[in-house]
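Given next, in C-alpha cells, is a single chain: the form predicted on its own.
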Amino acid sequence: MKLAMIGFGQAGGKVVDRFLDYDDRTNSGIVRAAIAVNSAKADLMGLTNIPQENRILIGQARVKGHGVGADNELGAEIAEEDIDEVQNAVDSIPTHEVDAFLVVAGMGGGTGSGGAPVLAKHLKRIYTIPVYGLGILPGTDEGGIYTLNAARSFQTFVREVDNLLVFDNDSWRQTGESMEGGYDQINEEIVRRFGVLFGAGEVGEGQEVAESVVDSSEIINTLSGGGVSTVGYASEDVELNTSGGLLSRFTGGGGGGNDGLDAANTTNRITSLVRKAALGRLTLPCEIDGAERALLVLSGPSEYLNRKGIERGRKWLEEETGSMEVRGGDFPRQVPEVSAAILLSGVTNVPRIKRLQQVAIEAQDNMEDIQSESQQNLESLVEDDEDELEPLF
C-alpha cells in the first residue's frame, strides 16, 4: 500500500520520520511521500529523514515558531489560517500513485491535536482517495490538560477521517523507563505493527508472490465504513541453522532445513500466533467481539506460511469477532521471524475511550472551578474596602 504520510505536531512528525527509517531498513516502499507540519521550529529541526522542503512551519504570525503550548484550540485556528501552506507541500505529492493519506498526530498536545482534524477535513474535501488518521493517545500520567485535549481531539478527528487507527501510549509505557526512551520504544512499536500491515502485498523484483495476496484494496475495504481501528501483532523468531536451512522454535522442528517442517505442527503454531496477536496487547485495548471488519496478515519466510493454518486462523477470528467480513492472506518476506498482524476495524467496546472521556469531563469541570476561584482570589487581593485607591487609568 502506497501512503502519503503527514505528521502533524511533534509526535506525528517523529512517527512519520521513523516510518521513513523503517521503509529504508526493510525496503517496503510504503511511504510514497512524507510531510511534517508543526508550529514549533525546534521540533521540525529535530527530524532526520523527512526532506527539509517538506517540513512546514505554520502559525509564525501568531506563535513565532515557539509552538502553541498544548492549546489545541489555538492549534486548530492556526491550521485553518495556514492550510494553504500545507496544501502547497501536498501539491508536490503524485496523488495518482498514492492509495491513501495517513495523517499522524499525538492527540494530547496542541498543534497535532488541534490541527490534524482540520487537515483531514481539508484533504477529504479535495481528494477522492481515503484519508486515514493515526492518533496517539497520551498516558494517564501525563496530566489533566493532555487528557482533556485527547478527548476533544478524538471525537473531532474520528468524525473527519475515513477511519481512525489508534495507538494508546498508556498500554506501552514501561515502569522505570525514561520519557525519551519510552517514546522511542513506542514509536518503534507503531511503525513495526503498521509497517507489516501496510507493507503486505508489495512484491519487488525477484521476490516471492503470496499464495493469498493481501493488497491495498483489502486494507481499504477493511477500513471502509469509518470508526475506530486497532492492530494486534505477535511474532516468533526463526533461526538459521549451520547448514543454512531455516530452523525454528516456531515449527518445533529438529533436523535441518525445510525437510524438518511438519505441516500439522506449523498449522497449529500459526493458529496460536493469530490468537496471541488478537488477544495480546492491541494498539488500542478493546474487546474484539463486535469488531465490524478484520484483516489478518501472516508474514515471514514462505515455507512457514501454511495456507491451512492461515485459513484456520481467519475462521477463528471470524468466530471471535462475530464479523462476516474477515479477510486474510500471507506476505512472504525473507526475515528471521514469522509474524501475525491483525487489523480490527469498527471496534466499539473500548473501555479506555470511555474512561478518557470521563476523566476529561472531570478535568474540564475542575479547570472551570479553579479559574472561577482564581478570579475571586485576585479580586479579594487587589480590593481594599477601607481605603480605596484610584487606578492610574
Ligand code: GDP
The other form holds:
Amino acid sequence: MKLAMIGFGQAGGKVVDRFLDYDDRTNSGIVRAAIAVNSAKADLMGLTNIPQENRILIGQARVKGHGVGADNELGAEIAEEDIDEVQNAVDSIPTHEVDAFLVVAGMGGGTGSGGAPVLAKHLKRIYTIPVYGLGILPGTDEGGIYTLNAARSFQTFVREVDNLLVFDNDSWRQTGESMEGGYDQINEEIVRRFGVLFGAGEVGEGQEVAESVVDSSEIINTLSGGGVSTVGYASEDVELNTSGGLLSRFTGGGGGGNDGLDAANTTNRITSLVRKAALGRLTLPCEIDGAERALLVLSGPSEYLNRKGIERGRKWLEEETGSMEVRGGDFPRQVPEVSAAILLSGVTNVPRIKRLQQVAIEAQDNMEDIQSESQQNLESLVEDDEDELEPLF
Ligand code: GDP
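For comparison with the form predicted on its own, would you give the structure of this protein in the form predicted together with the named molecule?
Next comes the full complex, this chain leading.
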C-alpha cells in the first residue's frame, strides 16, 4: 500500500524519516511521499532522509522557530493558523498515486500532540482517501504534563482520523539505555511492524506474487469503521544453506534443504507464530477479545508460507477475538525470516488508556491546585501584613 506520510513534531518527523530509511533498505515502496512539520527549526534540521523542501516550519510568527514547549493547545493553534503552508507541501504529492495518508506524532509533546489532529481534520475535509493516524503514547515516567497532553490528544486524534494506530513507548522502553539510544531501537520496532503490514500487497519488480495476496483494499477494509488499532508481531530466523537456498530453524532444519520442508510442520509453526504475535507484546497493550476486525499478514520466503497455515491462523484469531471479520494473506519476501504481523482494529478493552486518563485527570487537578495556591502565596508575599504600603500605580 502506498502512503503519504506526514510527521508532525519531533517524534513524528523522526519516525517518518526512519520509514524512508526502511523503504530504502527493504525496497518495500510504501512511502510515496514524506513531509515533516514542526515549530522547532532545530528538529527539522536534525532529520536525514526527508527532502529539505518537504520540511515545513510553522508558527514562526508566534514562537520564532523555537518550538511550543510541550504546550499542545499552542501546538493546535499554530497548526490551524499555518495550515496553508502544510497544504502547499501536500499539494506537491501526486495524491492519485496514494492509497492513504498517515499522520505520525508523539502525543505527549506540544507540536505533534496538538497539530496532528488539526492536520488530520483538514486532510479529511479535502481528500477522499483515508487519513490514518499513528499516535505514540509517552512513557509513564515522563511525568504529568506529558500524560495529560497525551490523554487530550488521544481523544481528539481518534475523532479526526479514519483509524488511530497506537504505539506505546511505555511497553517498549528499556531500562539502562540512554533516551536517544532507546528511541533509536523503539523507532526501528515501529517501522518494522508497520512496514511489514503496509508493505503487504506492494509487489515490486522481480518479486513473487503471493498465493493469497493481501491487497491494500484489505488493509483499508480492516481499518475502516474507525477506532483504535494495535499491531502484534512475531518472527523466526531462517538461515541460508550452503546450496544457496534457505534452510530454516523455523522448519526444524534438517539436511534436505527446501525440498525437505514438511507441509504439516510448516502449518503448525505458522500457527504458533500467529499465536505468539497476538498474545505477545502489542504496539498498544490490550485485550484482543472484542477487537472488531483483524488482518493477518504472513511474510517470508514463499517456500515457508502455506495457505493452510494462514487459514488455521485466521480461524484461531476469529475464536480469540470473537470477530467475524478476520482477513489474512501472505507477503512473500526473500528475507532470512518468517514473520506474522497482526493488525487488530477497533479494540476497546484497553486498560492502559484508562490508566492514562486517570493519571491525566490527577495531573490536571494538581496543576489547578498548584496554580491557585501559588497565586495566593504570591499575593501574601507581595502585600504587607497591615496593608500599609501603596503600589506606585
Ligand atoms: P513535539 O516536537 O512538541 O511534538 O514533541 P516530541 O515529539 O519531541 O515529544 C513528544 C513525545 O514523543 C515525547 O513525550 C516522547 O514520549 C515521544 N518521543 C520523542 N521522540 C521520540 C522518538 O524518537 N521516538 C518515539 N517512539 N517517541 C518519541
